[in-house]
Amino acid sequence: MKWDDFLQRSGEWLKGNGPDGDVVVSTRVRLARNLSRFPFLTVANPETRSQIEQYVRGRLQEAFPTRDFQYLSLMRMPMIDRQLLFERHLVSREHAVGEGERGVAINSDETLSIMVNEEDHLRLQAMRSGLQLDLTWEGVDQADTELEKRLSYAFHPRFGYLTACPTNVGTGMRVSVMLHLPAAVISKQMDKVLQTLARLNYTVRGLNGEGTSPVGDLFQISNQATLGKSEQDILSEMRKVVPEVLKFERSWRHKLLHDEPRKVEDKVWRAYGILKHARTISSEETIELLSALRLGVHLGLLSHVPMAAVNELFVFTQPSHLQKIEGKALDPEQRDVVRAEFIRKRLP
């Protein structure tokens, strides 16, 4: 594994050039799948887990022989490397810190990753920059189709795909859209948004997904129900919900800029000043300031700052990325110093 590749480039979903990129950071579609010939991982012993990993790895190599895929065994990987994959959104937190034989297949532009032995035997996920529901779905669906030619999935004619967690039974599909909603937060309107999403059966999480709270005005919304709905039903519902949130956020951005231009400009330029000149800065403060910076770029207040650079800083300033860049372990205080220096160099 050439970790320098990860440190010298960013995944496609971080480029900030997707549709509706002023509000939508990324789109993700995830499928949960299990094999009919093996028990669920909740009751599988270490030997069975190993058999599943070896069997699936072989089928992955058959399904994608000519694509630029690489397969990584997490069990034999140092924690810092596993954490980097998590910070990159290529594996879940549970997959990074779990035990037993497990792995992940990743393509070169990081638009597709396939986790083996996470909560289910397989977790396929596709990610794209901006709001690209159809393209993201097509990517993961094609990969699923190729694997289903070689694997017998656990499927029930009435219930659909069978999964370790009952909430995933049916399509096994989760659609997530990461939204940047600073105006809703500044205007104290976010509670209304969250209440509306909850009534519509959508869950809201933070930057790093399940188990994380929203920081930096970044919110991941995803569908809760999969049973009794087709994949197109889930996508269709998301197509209706997300544009309403975008309209709401944009209207409040316009209102803030019209009613309180100095307040908005001050927030943006203070964030830029701290990020550009700080000598030590924590991860939490960095995310909050980058949120203000991102808002400033899309409002035209920071025309010299590329959106891709801001999006990348959300990921590259996290602990494992910084330590891999430095080539050594760093304690929290050292990371804060290295983080500040890294930001100063990367911000134009």
The other form holds:
2 protein chains.
Amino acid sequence: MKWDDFLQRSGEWLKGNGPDGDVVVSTRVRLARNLSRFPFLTVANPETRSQIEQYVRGRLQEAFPTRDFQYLSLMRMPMIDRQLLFERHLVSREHAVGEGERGVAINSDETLSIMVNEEDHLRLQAMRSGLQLDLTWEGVDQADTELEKRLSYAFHPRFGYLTACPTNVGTGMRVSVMLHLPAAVISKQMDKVLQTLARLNYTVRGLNGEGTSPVGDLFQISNQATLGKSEQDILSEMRKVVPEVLKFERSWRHKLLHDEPRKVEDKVWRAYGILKHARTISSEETIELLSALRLGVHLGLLSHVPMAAVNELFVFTQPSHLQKIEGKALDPEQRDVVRAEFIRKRLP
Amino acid sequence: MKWDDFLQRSGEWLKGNGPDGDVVVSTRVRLARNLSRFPFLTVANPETRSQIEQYVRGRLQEAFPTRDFQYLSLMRMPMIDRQLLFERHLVSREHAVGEGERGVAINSDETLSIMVNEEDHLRLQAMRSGLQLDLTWEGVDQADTELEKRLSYAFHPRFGYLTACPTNVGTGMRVSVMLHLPAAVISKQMDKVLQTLARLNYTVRGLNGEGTSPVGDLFQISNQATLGKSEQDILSEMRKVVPEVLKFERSWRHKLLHDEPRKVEDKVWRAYGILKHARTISSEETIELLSALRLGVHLGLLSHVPMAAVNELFVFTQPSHLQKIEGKALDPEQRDVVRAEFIRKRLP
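Output block for the form predicted together with a further copy of the same chain, input the form predicted on its own:
All chains and molecules follow, beginning with the one already shown.
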């Protein structure tokens, strides 16, 4: 796989054609796994860490031998490339900026990525467009089964899978859905949503995962507890909670469009006008405006703009993507200019 | 003259092709005159006021008998039409909203308007595109000469023309130039300009004359003193002062474009993007954005937009113009929607 591939294509989750795609951007399921015959990374020295990486990489190549699957080693990878993997949601921020031997295996439609030596020895992640809890779960579960044939996982009969951080012990599973809730935000209903989710033990994060605050009306909600619950428990809770949030957001969109159609149209078209004409634009403003565009497309206000174009702009306007596209390092000011140019060219 | 004419055409001063049009929107010269055989309006009862109107109207029709010249009586005119004359800069706000018998004579390219029974019995006003002090003065002076053949003005050999308000005694002349100073505003240099003008005894007002604060980087500067100075004194002072302000504004435009070309381009193109796509827009925001567009056209950044289109939008997006175009009364919210629609259609 060449780096150019990342710039020519986009992951399946960016296609924007998944079920309930008006509100759910993507579904993600990740499993944390550790090997029984190696110490946790928290206590492993560089040499052990290197051995783990080498060993897991070998098993990954046996389990996924096709050309469709690529293994990338991160330790000697330039920062800009690691950052691109993060912007692509294929590795965590910690994995991108971290140190020591580590890597990631990725399939070509980016529905599956397996991080090696992140916080745990293995982090398996499946991701899909829209609300696809079952399909996404099956994707990561299959990969897990394939690997389990070749690896001995640290597993405790009572506690379940053992993990570096106690919050992940049990199933080691985290299910996340990225929700686009512009109507709830515009109508100042988000506090209500956030309180309800907190009471139900769900964590809410921003677009770029842990430690990021919400921008562009995008909220990533995920289960907190992994201990004492089966994978199916976690999924079936999600199956109940997410539709409630969808219903809420949709009713507020309906209300907005009914009560203040001009206000909504205006917000959407102004966002379009700025994106289509600005000569310099920050990453944050881009996300805010794309959020309005996304709403507009789903409300049928911007019929000439395909959803995939909007979703791709969310990803391709990030710093590393822009620099890879330009083929050179750019300071923040230059990036703002290149970003504006890129958007003008790509937005129909 | 039908009202439709006002919506089909625009005044000469809106053509935007006058000298120094990059900074000077228009030049205006007005003369205040009163009749010797009637009392000032401040002490005239309605009957006298009516006699004055009738008398002056007769002399106006003798002096300007062509079809090119029209006399409009304001007392029984609907408010929206009076407001349109004000938006057109053909009558003052006071004349539009006032009471009692009064009128205005207007020629077809709107370079000359003569208000009857405003503050004084007569207010003659000539207006032209760009910086045209001499031509504008000649326009109003010729009209004054024509009228003086038929009217006996209140004139005192020592004080000059007598006026209702002592500030106008003498020549009764006020020369105003409407300046567009966006670079001075962006570069936070306006305080300096305003202080200098105040020291030189010039008054600075907003787009819509007396009592309005500057919007859209538009500043109307005019002479304060009329007593003890000849018409030529006032004009020759203007001839010295205005070019200094032009030089200042131009040097800041040059500096802006040199130091921060992206910032200027971005400001101009964002304004264009919003005007071209908004679905509802206030009058004030429109003026601010048109101001950026005007700068862009003169800096050569928006080559496909003719100056006349921008100047016309300044006038045609005002409340009465919009309502006359739509042919019905509109509340402010409806106007904002119609305004946005009108701009999208008219802006190339």
